[in-house]
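Here you get one chain, nothing else, as C-alpha cells; it is the form predicted on its own.
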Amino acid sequence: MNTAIYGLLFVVLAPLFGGLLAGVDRRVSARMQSRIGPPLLQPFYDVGKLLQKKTRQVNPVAGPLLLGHVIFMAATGALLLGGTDLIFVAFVFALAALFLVLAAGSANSPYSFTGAERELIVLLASEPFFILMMAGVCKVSGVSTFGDVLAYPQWVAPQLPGILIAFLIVATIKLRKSPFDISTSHHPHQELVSGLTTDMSGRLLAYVEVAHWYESAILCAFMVLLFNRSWPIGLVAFGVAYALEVLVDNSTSRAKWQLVLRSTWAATLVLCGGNVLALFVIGR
C-alpha cells in the first residue's frame, strides 16, 4: 500500500483510537476509585457536545493557534506513517505542542498563563527525549523511516533498553498523568485543575481534546516502532504501558515542576543518552 494511504488512514482513524483509549482510561480510573464510571463512548459524546456549544472567544489568535495544534498533531502521525524522516517527525511533534502553549499564553488569565508556562516546561522536559529516541532507532536499524524500521530484520527494543524505560517516564508527561500533569489536570484534588485550558470553551476545547487523541495514537506508533518485528506485540506493549500510567495516575499526586524537569532530563541524559552513546561506542 502507498505510504500516502497510511498517512491518510492515520488522520482518519487515530481520533477513533484515541477516543476509545480515553474512554477505557475513564472507565478503569472509575473502577479504581470504586465508581461505575461513564460509558465507553463518553469522550466522543463530550467532544460532540463541545462542538455544538457557543465558543467564548478569548482573543482572535486562540482559535487559529488551537486549530494549528490539531493540524500539526495530525500531520505528525501522517508524516510518521507516510515515510518521512523520523527525526523530522520529532521536530513536527514539538511544533504541534508549541501551538498549544501559544494559545494558552495568549489568554488574559493567571490560571491559563500559569498553565502555559508549565506546559512550556513540559515541552522542554520531554521533547529532547523523542529526538534522541529517533536517533537511537535510526542508529540501530540503519534506516530513517517508519516503514523501513518495521522491515528491519532484527528487534530494535532489546538494543534500546534505556530508551524503552525512559519512554515510560516521558509518556507520563505526554499522556498528562500524575505526578507529571503540572500544566493541567482532570483531578479535582490538584491545585491547578484546568490550567492551560481554563479560558477555552466550545469548539476550542474540542480541538484540544481531539489533538490529545492524536497524541495518544502517535505515542502508540512510537511504541510499535520499538517493537518493530511485530506490530501486535507493540500494541500489547503500549497497552501494558498505558495501564501502568493509569495506575500511577490514580495513586500519586502532582509533583513540583522542578522535580518534573530534573527527573525527565535525568532519564533522558542517563538512560536515553547513555543508550545512544553505547551504540556508537560498540559500533552498532
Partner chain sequence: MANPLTLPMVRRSLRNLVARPATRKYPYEIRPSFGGARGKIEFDVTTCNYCMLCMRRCPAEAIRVSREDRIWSIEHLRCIACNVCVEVCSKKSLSMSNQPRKPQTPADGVDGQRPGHEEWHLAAPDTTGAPCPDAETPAAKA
Contents of the next structure:
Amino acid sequence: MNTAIYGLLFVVLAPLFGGLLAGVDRRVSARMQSRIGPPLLQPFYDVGKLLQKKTRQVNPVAGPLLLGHVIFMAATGALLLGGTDLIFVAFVFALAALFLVLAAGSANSPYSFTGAERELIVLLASEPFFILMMAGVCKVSGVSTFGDVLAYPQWVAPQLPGILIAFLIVATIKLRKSPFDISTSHHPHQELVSGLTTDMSGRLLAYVEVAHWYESAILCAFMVLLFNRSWPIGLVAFGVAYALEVLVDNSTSRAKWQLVLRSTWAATLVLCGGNVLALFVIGR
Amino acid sequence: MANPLTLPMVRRSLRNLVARPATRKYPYEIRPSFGGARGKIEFDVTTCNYCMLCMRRCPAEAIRVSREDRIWSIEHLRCIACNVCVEVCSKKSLSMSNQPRKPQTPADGVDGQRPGHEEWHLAAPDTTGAPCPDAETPAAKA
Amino acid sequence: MSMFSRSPWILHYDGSSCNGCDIEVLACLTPLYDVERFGVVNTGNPKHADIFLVTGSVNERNIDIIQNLYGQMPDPKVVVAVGACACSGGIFARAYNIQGGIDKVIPVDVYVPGCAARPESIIDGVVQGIAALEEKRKKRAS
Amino acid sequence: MDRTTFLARIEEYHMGGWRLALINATSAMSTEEQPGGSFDVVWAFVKDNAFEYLREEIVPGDEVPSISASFPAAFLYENEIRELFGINVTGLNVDLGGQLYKTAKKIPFSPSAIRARLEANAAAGIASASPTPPAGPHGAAHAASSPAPTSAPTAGKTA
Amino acid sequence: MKRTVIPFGPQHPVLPEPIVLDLILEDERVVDAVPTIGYIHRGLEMMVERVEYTEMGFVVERICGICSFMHGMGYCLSLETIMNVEVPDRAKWLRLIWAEISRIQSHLLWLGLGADAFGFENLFMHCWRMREEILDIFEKTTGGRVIHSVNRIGGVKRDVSDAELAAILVRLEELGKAFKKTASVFATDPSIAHRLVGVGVLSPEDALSTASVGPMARASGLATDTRLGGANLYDQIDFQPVVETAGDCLARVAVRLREVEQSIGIIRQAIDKMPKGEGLPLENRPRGNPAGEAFTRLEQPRGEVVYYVKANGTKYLERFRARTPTFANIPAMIQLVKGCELADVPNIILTIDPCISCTER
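Right, and the form predicted together with its partner chain of this protein, after the form predicted on its own?
And the full complex, kicking off with our chain again.
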C-alpha cells in the first residue's frame, strides 16, 4: 500500500509546499516592484490569524461548502498520488473548484456573486484542458495512474508540446495571476473588490487560502506527471513555469473575461486538441 | 502600435529583481528631515505675553489662550501645522519643529482631556512660569 | 508575538478628507515605505480587515457608512484615525456639515496627528494599532 | 426675470459654441426691498480665452428655467443650487431629487439658514461675520464691480 | 436578461474616495449609472462666515490634497485682483514653478492609480516611486509634502534659492529621463492597449456639450487650456497645449504623459527667465478689507477651475465658490459609463481623474 502513503503525505505536506511557494511569490513580486516585501512565512501568519479571527457566517451553507472545497482539493492530490485513474482525478479537481463557486454564489453580495459567475467562466475555460491533458498522458504512456506514468520508461513530455504550452496559459488562471485573475485577485484593487472571497471572513477565508495551497501543489504534481521520468526535473520545470507566471503577473494588466475565455479555449482547442488528435492520428 | 509579443515591463521587472529595493526601512532607518519641514508646534511659556494673536489667527481654532486664567493650550490633534501662529507671534514664543508628533492613544489624554491636548499656565500673573505640574510637559512627550 | 501582530490587514476609508491623508496612506504601500514588510495588506474589504484606517471627519452622510464598515469587520479590530480631520475635525470642525472626529461614531484606538499625516506617522500609528489589536485578542481569548 | 429673453440669450451662447463654465448662486441677506433675502445667480461661459457671464437677481420662490436644453451638463449645477440654495429650478433634464448632497440641514446656503447660523454664532460669542450685512460699502462695491442684473452679457475678467 | 445593481462605492478599493455610482447591469454591461455625491461634502465654502479672509486661504488649500497648491494660489489671486495688489515678480515665478511641479505630481499620482485600476500593480508602484522625488522637492521648498501653505495674499511665504532651483531642475530632468521609459510602457504595452483602446470614447462634440475641461477635453481634440490666456506669466512661456484626437481612455492617458514632459520644459523656461538674486521681495501684503468680486480661472492638473470671490468690505467674505474640474467632468463620465462593461468602469471613472473632495468641497 505504498501509494496510499503517498496520498496521505500529500495531504500533510502540500499545504507547507503551497504556503511556502506563496511566500516566495510575494517576496519575489515585491522585489520586482522594487520593494522589500513581506517575510517568507507571511502566508502562514495570514492563515494563522484568519483562523483566530471571529468568523461571520453570511449563510449556513457557505461554511460547509468551503470545507468541501478544501477537502476535495486535498482529495484530488491524494487520489492522484494514491493511484486513482487520471481522468477521474481531473473530474474531482473540477468538482473541488465548483464548491468554491457555489460558496461564493450563495452569498448575497453582488461582488461575490459576479465573482462566482466569472469563476464559473474560467472553470469552463480551464477544465477541458485538464481532461485533455490526462487523455494525452494516458494515450502516450498507455497507462492511467500517476505511479504507472512515472514508472513508464519513456518521456511523455516530448510528445505533448501543445499541452505543455497550454499548461502555462491555464496555470495562470489556476494560480490566480494577472492577466487572468478576473474572479478574484491577490491584489484587491479591482472592480469586484475581492471577487469571490468578498463575503468570506475569518476561518472561511483561511479555507480558501489553504485550498489554494493544495491547488498549487496539485499543479506541481501535474508538472511532475508530464516530466514523468525524473521528479526533480518535473519540480524544476514547475519552478520555471511559476517564475514565468510571477514575471508575467508583474508585467501585464488584468485582461477582460472575454479575452480570458477566448485565449484559454483557443489554447485548449488548438494546442491540446491538436496535440491529442495528432497522437491518435500518428499512433494509428 | 502595440505589438502583442513585446511586454516592455518584463525588462523592468527583471532589472528590479536584481537591483536594490527602493524601500527605506522605517522605523529602523530614519531620514533626517528637511530644514523647513513643518512638523509640530512648540511653545515657550516663559516669553509668552498672552496677546492672543495666535488664537485669533489659528484657522483650525486649535489654540486657546485665556488671559484671566493665564492658560495657553493647544490641541495637537486639531493643529494643521500651517505655521500662521509662528508667523504672527511677536514674542517668538512659538516655533515649528521639523518632527511630526507621535500618534496618540485615548490613554494619552491627561486629566480627562483629549489626547494631544497640551496646556501651560502661570500660577500668578507675574511669575516667570514653569509648566503646570499636572499638565504634560512637552519634553516628556517629544 | 502572535499571528495578529504579523498580519494586520487594513481597510482604508475616506470620511470627508481632502485626499491629503488618503494619498499618504496609499504612499505607505509604495516602494519607498512598503508597509507590506510588516505583513500589512490593503484589503479594500471590511470582512477581511483587522485595522480600520479612517481619514477625514464625519459628516451627516457618512456616519452610516463608517458604522456599517466598522460593523462588518470581524473581531478583534482596531480603528486608527489618520490626520487632524479624523482625530478632531481639524480645520473643518466648524464647517456646517461636519460633525467632528471619527470618535463621534466609532471608538478610536489610535490618533495619528498631522495635516496631512506623514507616511512615517501613519506607519507609527499602524504599529500602535497592532499593539492594540494584540491586547484585544488577549482579552477575547481569556 | 424674463424667461424668454433669458433662454434666448442662453441659446445664443450655445449656438456660438461657448462652453458652460459655471452656474453660481450667492445669497444676499435681507434688505428693505427684499425682506426674505435674494439670490444673485451667475451663468458663466467660456470660449477660447473669453469668459462671459449672465447675471440675474432671483427672489426666493421665483421660477428659474433650466438651461439644460442648450447645455445638457447644466444639470449638476442646477441640482446643486436647488439643493443648497433652495432656488426653484424647473425643467431639469436630470432631476436628482435632492439626493445630490443630502446635507444634514436642508438648504444650508439660503439667506435664512445663513442668518440663523450667524445669529447662533453671535449668541454663543463666537467671532463670525455679522448677521446684518454692512449696507454702505457692500452696495457700492457691488455696483462698481459688476454689471446691473438685467444688462446685456458682459465680458468678465479672466485671471 | 438578468439585471443586477452594483453599488460602486462609497467604499471601493478602486476609488480612494467615496463617490457612489449605482451601476445597473445587464450581465456585465452597464445600462445606467446614477451618481450620488455628498459623502465628502463639508460645506467649506460657507466657512467664510467664520474664517477671516486672511486665513480662508488655508481652508481653500484643503479643498483637495492633490492640487492643494493651485487652490491656495487661486484663492490668493482672486483676492489680489479684488484688492489691487501687485505681487512681486519673483513670487509670481515661484508660484508658476510650484504650480507646474504640482501638475507633475498630480499626473504621476494619477498614472499610478490608473494603472492600479486596470490591474497593473507594478506600474502603480513605479509611478508612485517617481512621485516621491517630487514630494521631496515640495517638502524641501515649502515644508509640506502634500499641503504646502506657502501662498499668502500678496505673494508667497518662502523663497527658494537660485542654487536650490538649479538643483531642482537637474533632479526634474533626471526624472524626465526615467519617466520617458515609463511613458513608453503605457504607450506600447499590449495588455494596457487591450484595456484602454476604444474604451470610453468621447467625441469632440460630446466633450463640448458635456462641458468637459482639462485633459478630458484635450484628449477629445479640443485645444482648451486656461494657461493659453497668458495670465500668471504664462504669456512669457513658450508652450502648446497637448491635444490628442482619439478621445478614448488611452488618449486621456497619453495627454497626461505628454503634459508631464511639457511641465518640465515650462519649469526650465521659468527658472531661466525669473529674476535672480537673494532677498528679493516676495510678499506685498495688502492693508484693509476687500470689497468687490472676482472670477479667477486657472488650469489645474485636472482642468480648468473657476473661483468666484465676493467681498463686502468686512474681514469676512460674502461668498467663496470653487467650481473644480472634476465637477465639470462628471456629466461626461456618466455619459461614458452608460453602455460600457463592468470591467471598463474603473478605467472610465479614473481617466477623468476624479477628485471627489474637490467636487463636493
